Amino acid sequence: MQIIENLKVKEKLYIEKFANGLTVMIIPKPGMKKKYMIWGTNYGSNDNKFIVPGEQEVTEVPNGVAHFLEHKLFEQEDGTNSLDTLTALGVNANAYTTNDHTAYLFECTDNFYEAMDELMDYVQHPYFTDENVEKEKGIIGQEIRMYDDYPDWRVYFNTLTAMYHENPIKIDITGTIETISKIDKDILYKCYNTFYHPSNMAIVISGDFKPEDILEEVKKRLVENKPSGEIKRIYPDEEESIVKPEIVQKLEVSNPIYTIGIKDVRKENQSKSETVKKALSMEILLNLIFGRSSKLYQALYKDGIIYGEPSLDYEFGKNYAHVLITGMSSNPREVYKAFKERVEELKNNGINKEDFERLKKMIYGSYVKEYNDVQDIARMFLSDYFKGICSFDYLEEIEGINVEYLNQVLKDVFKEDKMVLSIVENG
């Protein structure tokens, strides 16, 4: 077993690989009554195009299978839900799908070990019939019409539109109507065969756990698997550019949602370490530029142009990088003008040292206060490992990041022509 401790938050994090290729990772957390535990598959949205392993033709199925197949997945032969057996065990459980990956979970303070027994059978042993399969299409349909008029997906999902030509992020998770329409058992059981081995996926437990107690509970609940070989996933080239400036739908709001984003180049082959001090560096940056204490909130909330803090988002993944930045504003293209003035401002005169240490203080204090809760450390670690990051890297790379390295980015990443407003209206 690999043991990585980090003595500036006293965590350690336990890691082992079995034979089958699963990855376990174990945070332990002495004396905390909350337990948590997550199991993901490095299978998102993005992942459309594929090679099986083992085969030579090019897969590729409708948009929104890694959705489908995380809803289906609680739906057993005998006709029960797992989410309805976990909710009876006093257990809080959930499932996600994000464009890189799908995550089954719960947390509990009682009754760990039953719905250990759940999760892990349910997410092992799916069962599709043509009959199931039909009746989710209109579930996921349902859904996939409430999104359509939800003014924040809806800013957001523009944003990425406006930005990306050919790059799977620009598909809705869910995927759509028609795409849905196309999805059937053999496809289902194709994508869970190829994406659901244990090679292709990490399980992340935390709580008050002997960690070698825990790995074995873990054992005796596997399916035996044999090892598979890599998945090749097949996304379309990128250009650099974006695809519009402005986008601008009409819902009903009570005022204006904007998002700011920025395009980023993911760059092939980047070192963990520069990636996690480009994550880093971002978050900084857009607390300088637009946080709470940051001269432009200030203003453009004293004059009444935005409402409360926005969101500041650097998103990134295998082949995807860009910046999100999320409000309310009476005067949406006011916000993005101002904005780009303070970037261009930034710029020209250089980051203010003293702002820039005492941002880097609070970004690492967020950090830190991460790790007490079981729930955030747990799926940072997932995240993060799928990615190829250790989580705490974060902690360890934060210390080399210096004004001039600030700068740099501020100038290779805030350009004006990678950037998009997007606007949702009253209409």
The other form holds:
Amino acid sequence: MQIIENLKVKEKLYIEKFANGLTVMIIPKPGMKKKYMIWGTNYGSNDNKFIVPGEQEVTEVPNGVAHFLEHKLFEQEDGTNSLDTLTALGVNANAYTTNDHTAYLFECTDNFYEAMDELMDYVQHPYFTDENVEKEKGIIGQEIRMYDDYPDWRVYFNTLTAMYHENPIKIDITGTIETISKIDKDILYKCYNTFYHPSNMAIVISGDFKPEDILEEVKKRLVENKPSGEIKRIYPDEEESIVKPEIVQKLEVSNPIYTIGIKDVRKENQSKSETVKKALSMEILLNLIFGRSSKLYQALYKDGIIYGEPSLDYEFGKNYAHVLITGMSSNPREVYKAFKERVEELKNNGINKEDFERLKKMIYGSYVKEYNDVQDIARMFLSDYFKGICSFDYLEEIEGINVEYLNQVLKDVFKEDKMVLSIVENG
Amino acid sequence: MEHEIKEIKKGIKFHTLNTDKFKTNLFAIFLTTKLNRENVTKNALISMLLRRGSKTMKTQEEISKKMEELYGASFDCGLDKTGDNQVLKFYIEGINDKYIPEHNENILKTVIESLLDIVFNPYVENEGFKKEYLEQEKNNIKQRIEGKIDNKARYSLERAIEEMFKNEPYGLYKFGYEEDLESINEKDLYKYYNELINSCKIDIFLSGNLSDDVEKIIEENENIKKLQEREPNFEMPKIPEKKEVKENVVTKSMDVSQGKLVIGLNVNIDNDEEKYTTLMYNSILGGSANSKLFQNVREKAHLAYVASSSYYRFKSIIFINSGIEISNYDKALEVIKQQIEDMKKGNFSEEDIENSKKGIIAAINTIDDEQDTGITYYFGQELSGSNVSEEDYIKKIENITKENIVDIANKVQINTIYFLKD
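Would you mind giving the form predicted in complex with its partner chain, to go alongside the form predicted on its own above?
Every component of the complex follows; first up is the chain already shown.
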């Protein structure tokens, strides 16, 4: 077992890779009553086209299969549902799907090993029938409709549609009512057998545990698996250009909601350290441009054009990266114009050293805060792991960032021809 | 975790939660005042205005820069409706000095002093709030009030509450009313602020790895010294009066793709102890994935993705929430009503009871593991005038029987059915 210690937050990560390829990460939290376990597979809504190990031809599945699988995995052959079983143990169980991974989890204070029995049993034993697949379509249909009524979700997905031509990141994670109608049990089994192999999965556990003990407990519950070959995932080529500069949707909202998107290029073979530094720099930059203390935010707030701070995000995965700035405004086009002007001004004048040092401290602090809660810790380590990153790296790499580097990133990413504006407004 | 309370002055309490579990220290100030139509908008405005600047940090920009300098201390405000009270909440979460690169700063002391300054020493010009700030925050509040419709599920819940508590304080919208804004000016509002600050209930919370001098820092702070003793003007939760209600059905059309169904229930309890039983009742009805609503509305009838209920103990009410196909309204309502009836008849198992107990006890056990949950728990106790330790809470839950729950089920009445459709 490898041990990585971080002296800044004073935490340790124990990491082990089993012979079948499964990675297990343990972050002990002595003194905490809460315990958290999450089991993820590197398979999300982006993985719709692939070659099954050992096969020649390409498999293409309808949008929304990864999420559908997440719902159905709880179903057991004896007619029970694992979500019920886990809830009955007094644990808080759940699952979620993102564009690059699907995860099954529970949080508890008591009955940890009983819950582990159930979690590890249901994730390893799928049971799909025509009937239970059909039934789920009604439930997921209502989940899709629920998202249709969320203006925030619409403005987000519309931004992706305006930025990406082919990249599957622009597909709704749930699929649509039309695409899920095509899902059947054979498709689910095929995707399960391809992507739920231990070599494509990772477990993270955090709580008051001895790492050696917990590792043994995990091992005991693993079913045997034949080694599997590499899954070939096929992602369409994506042009660097955007699709369209503006996208507008009408919904019943009090004030317009906007997202400014900036499409970034993910460099091939970017080193782990480079990836982390880039992400940290983007966080510093976004706060510098539009954070609570920024000139732009102060000016727009005073003029009553924006009401609260916009959310500032830099999202990235294996084959995409983009900026998302989302907020509510009486005049989104005005916000967009002022934003672009501020970016140009910063490019010309360079970044102020004092602002830079202050925001660097702030971003450092925001990473320290992630280590308060077993859930935040476990989820962060899992999602970073599937991006090829160890979460501790953020705390270490931030020191190496300087103003020159930041100025360079500003010039590389904040290009006007890569920006889009998405608006949801009344009408 | 040790929870200690010290009354600094009459009506002003300092609560400490000393623990070394966290990387952060959380400092919070809660101002609690009676909810009423006259002051609701003013209180909301004050909660927004105080963020804008103090006498020592005159602008929002200065406050933000200071927070960023403290390794991203996060300054946050909230406005809550708790029972018949309006609660103005202010927080700063700062990193514990142990986890920053240089150990020569005293972040906690700066955090405490900054928040006391923001809340009790606002920026004032000509014996009033700054006019410019007030105008901007009026605009902001207006947007919050109008923004009620943006989240359709939340909107339906707010509307159901308004219907259930017509002409009562709890039916008021916590951000107030647009028509009040025009007549509020910076001088009168500042005068009102001084009344509020010297009459409201003040609770100061500090959770984290605390040094011995924190009490001194607070007590010797100039802003604390100038506060008067007071008979705090707030409302303790009461056992609600029993009244015969007729099912009130309200429907409204909006541009939605999914119907949002909210059902408000009265729970006519006779004493405080029954609140624990009501918590159990709610858990079995719609509080978890094993609940009757989740199992029957979602898993068996496939009518919804969301089918749940939540208990508002300060008002002894329960809200059932569900998002359904608009054409399935009758079917969904029938299934939901059936669950309420089944509860009355005792159609639930000992296993349901055991499972619910486990879930509730697990939630109580995590109170100490989350800084904000700890504060919320003890503040809830403070407001209801009770002092139930986590151990006693667990015991009360463990002792609840099926008979108790059926008894509560028969005290449940449907008050309002609210349906948002296209």
